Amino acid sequence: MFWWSIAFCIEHRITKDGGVATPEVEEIFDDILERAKALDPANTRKWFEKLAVLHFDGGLLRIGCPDEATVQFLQDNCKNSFTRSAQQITGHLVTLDFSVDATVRPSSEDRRYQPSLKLHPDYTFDNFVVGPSNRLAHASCIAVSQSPGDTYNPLFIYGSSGLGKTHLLHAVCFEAQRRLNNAVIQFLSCEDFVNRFIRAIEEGNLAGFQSQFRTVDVLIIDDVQFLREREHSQEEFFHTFNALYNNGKQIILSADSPPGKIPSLEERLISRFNWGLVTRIDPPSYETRVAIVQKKAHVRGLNISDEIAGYIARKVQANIRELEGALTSIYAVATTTGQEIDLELAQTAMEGQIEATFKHISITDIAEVVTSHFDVRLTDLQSKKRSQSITEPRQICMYLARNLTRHSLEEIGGYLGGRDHTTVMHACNKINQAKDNDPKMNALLNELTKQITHA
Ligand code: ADP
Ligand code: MG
């Protein structure tokens, strides 16, 4: 793409022409996508090729997406890399806008759904690898998403962290919405349920809260172990459960342990949770892990040989999230060095310096450096306080934990006062942007990183 053609496109307010972007604009957009992939390989997806330019006038680039889940994913994860890429390619300041456009169709699934559900586009049944460790959980999720309220009610899935519970719950939402056009689905983390309950009491709007949860067709609550020791919330949840169950509505729950092992959970809830089907997810076998690595690579548009997938699967055994982390490291090294992904590169990425640096950093180390720099207390970062003097160090802490450790968004949010993953994502995006736009912030982050890594 020559500079004059870019300048031409920008100066002539090129928009969609009869529903189709001009070849020049499409070419620029392809370049922007390529650059964005290089800037942030971990958040690259194969379906980027399905995105379309709706409008491009030099200052504003509107990107059409097939569904809300895609819009949400791009906004949360890719806005920064896309913006930087667009600016580098065009040499202009570009503002991005992602929106659903009816002309952009998803590849295989029609994913109409309530935007409020906040689903992750990767977490579909298509992208879930089935093996002996999760076969029953998967089959029961398929069954309830096909005919909610008719088969297993409630469906209770439990297993350790990182084994795919949340992924399956999102997949149920996608599938149930696809099959049952008008079904009202509520999907939220248990923490969110508890927080909304508390807010409803504070605002004197308990009736509103109750009608919101007691009138749905499917209620899906993730991580119900969060109810432990929360007596009021347990009471409220008990009544919600009864109302739905008595009306034949589907209830799906997940937790890190079976109902009877959740500490301080009321007996009447334990017995209700056991009424339907309780199913466990175990750590995946070697073969399943290989298939998961291959699936994850495929979703990102990466080719990975059986040898490398096998190597990763042998190295990482317990947590599937870490399999993804390994893939991300390998991809990142391949992109920065421009090398082909081979066994040697995989070994370097997983055992080399990057891993060695990351391995010994804990979130506590990060919190220590951040609290001492800003002269705040850890309890403040973990509290509900929202003053600027606390919010900024908290967000910086989240950003650094995300970049220097392998903790998930959920784990980071949990450590910093039980915040949910979208809060952490928002913080990371905000600090990332500040880093790009404010040299002082950039210097501060470099300094803190140095102290944390003892570099
Ligand atoms: P949990 O909720 O049990 O802690 P998640 O659902 O968040 O775990 O899964 C962690 C990561 O592992 C997600 O990226 C998810 O897509 C992936 N994952 C887990 N199980 C599978 C599977 N069987 N196939 C594909 N990906 C999986
Ligand atoms: Mg989960």
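Only the largest set of C-alpha atoms that superpose within 1.5 Å between the two forms is called the rigid core. Values in this document were obtained by computation on a predicted structure and should not be read as measured data. Positions refer to the first chain, counted from 1. First, how it differs from the form predicted alone.
- Core-aligned CA deviation for R179 between the two forms: less than 2 Å.
- The rigid-core alignment places the CA of I220 less than 2 Å apart between the two forms.
- If you fit the rigid core between the two forms, you'll see the Cα of G64 move by less than 2 angstroms.
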The other form holds:
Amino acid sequence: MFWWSIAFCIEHRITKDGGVATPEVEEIFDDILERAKALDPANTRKWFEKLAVLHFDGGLLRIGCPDEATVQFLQDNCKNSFTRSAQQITGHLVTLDFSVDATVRPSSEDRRYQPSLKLHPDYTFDNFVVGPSNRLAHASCIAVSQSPGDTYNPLFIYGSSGLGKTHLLHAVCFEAQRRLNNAVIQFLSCEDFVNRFIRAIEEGNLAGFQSQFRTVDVLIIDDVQFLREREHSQEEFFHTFNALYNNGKQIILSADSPPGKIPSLEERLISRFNWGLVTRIDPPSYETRVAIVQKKAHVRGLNISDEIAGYIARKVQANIRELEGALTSIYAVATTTGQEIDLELAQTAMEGQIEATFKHISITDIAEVVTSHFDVRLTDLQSKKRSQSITEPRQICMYLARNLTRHSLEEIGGYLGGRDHTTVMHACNKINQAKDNDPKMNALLNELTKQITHA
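Moving on from the form predicted together with ligand ADP, kindly provide the form predicted alone as a structure.
No partners, no molecules, just the chain.
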């Protein structure tokens, strides 16, 4: 193959700003990018066009990136699709390497980056769409990123899954690093915090663990509700919180509910979480959803009309992740068929998703499937019985109702015997954990969901 012989017989070093620019190699790389986009539309980004070939010789394709965040994203999400694309285009085995190159600059301001944070390059303040549902959370995150420890400490953000909490936490990290030289930031999930704590105990290195988290400038914990029912972890976090707060260091937490409604959380932690600002993110309005669709499309390099953005926003209302899923479906269909993205194509691409997501499902539908599978009566689920044969079906019913309907926690609890929202939340968290850890539970939930959505 002519292209291949050129690429592999000569070592090329190419930059966007100058140097030796070999048209044949650039053309190969453009083809690789287009094939990668087709193979993995969900991870396609507009900034792919800023990537540059640094070296293409002897089976090694080294790709230059503007910063470590981009390298991490490509390494974690795109290496497989890029490798497959390179091998399909060239017809040879190719090994890929992503690295930061000084000649490849981001389109906006330069960003400092702490590699251990593993930040998502899309999750910046510039890419966050502000609306009535998230305005206070956004403003408070900007404030703490500009002056950590001085205002809103701690900052506690809560809301349902997929509404932008994690996006804001990443954005705070980016902005804090840009503004503060040598700032030490720890950003991790609550589950990761707990696992590191357990590992430190097992290895007899508790002092090292405490030094790692009690000496930072900013501590950010995502999904802090996972501290529930973990007494020793709560004890450790309590002392970590006090050490940071007393030294004027910034603490930012996120959860799916406000501090006082996290089940089995110690009162002293609830009290401390309420010391600063507690702010909620709500589901976005129609106008905000339209703006989110347009912003997400721009990030992916998609050109969609206002009519299509409005159509998606009307059909997808639950959360931002579903909006992203709709764009992925549309892009995949357009790439596969070679058609331009118009309203008809968008309707075709989203047909299956809309049917599955917006089929009217009631709690009664869910209860009928669950009671039939477990051979129990609805009155048993609504009773005060606490035997395992009744408790598990009841919790599964709560979990499915939470995920397949738009009923509130209070409404679900009311239907199942007048239980409060914290009981429903606890049940959902317990089933979600079982789903992650037990393949049989995962298979059961998938089967019950299939029966309910296709009933």
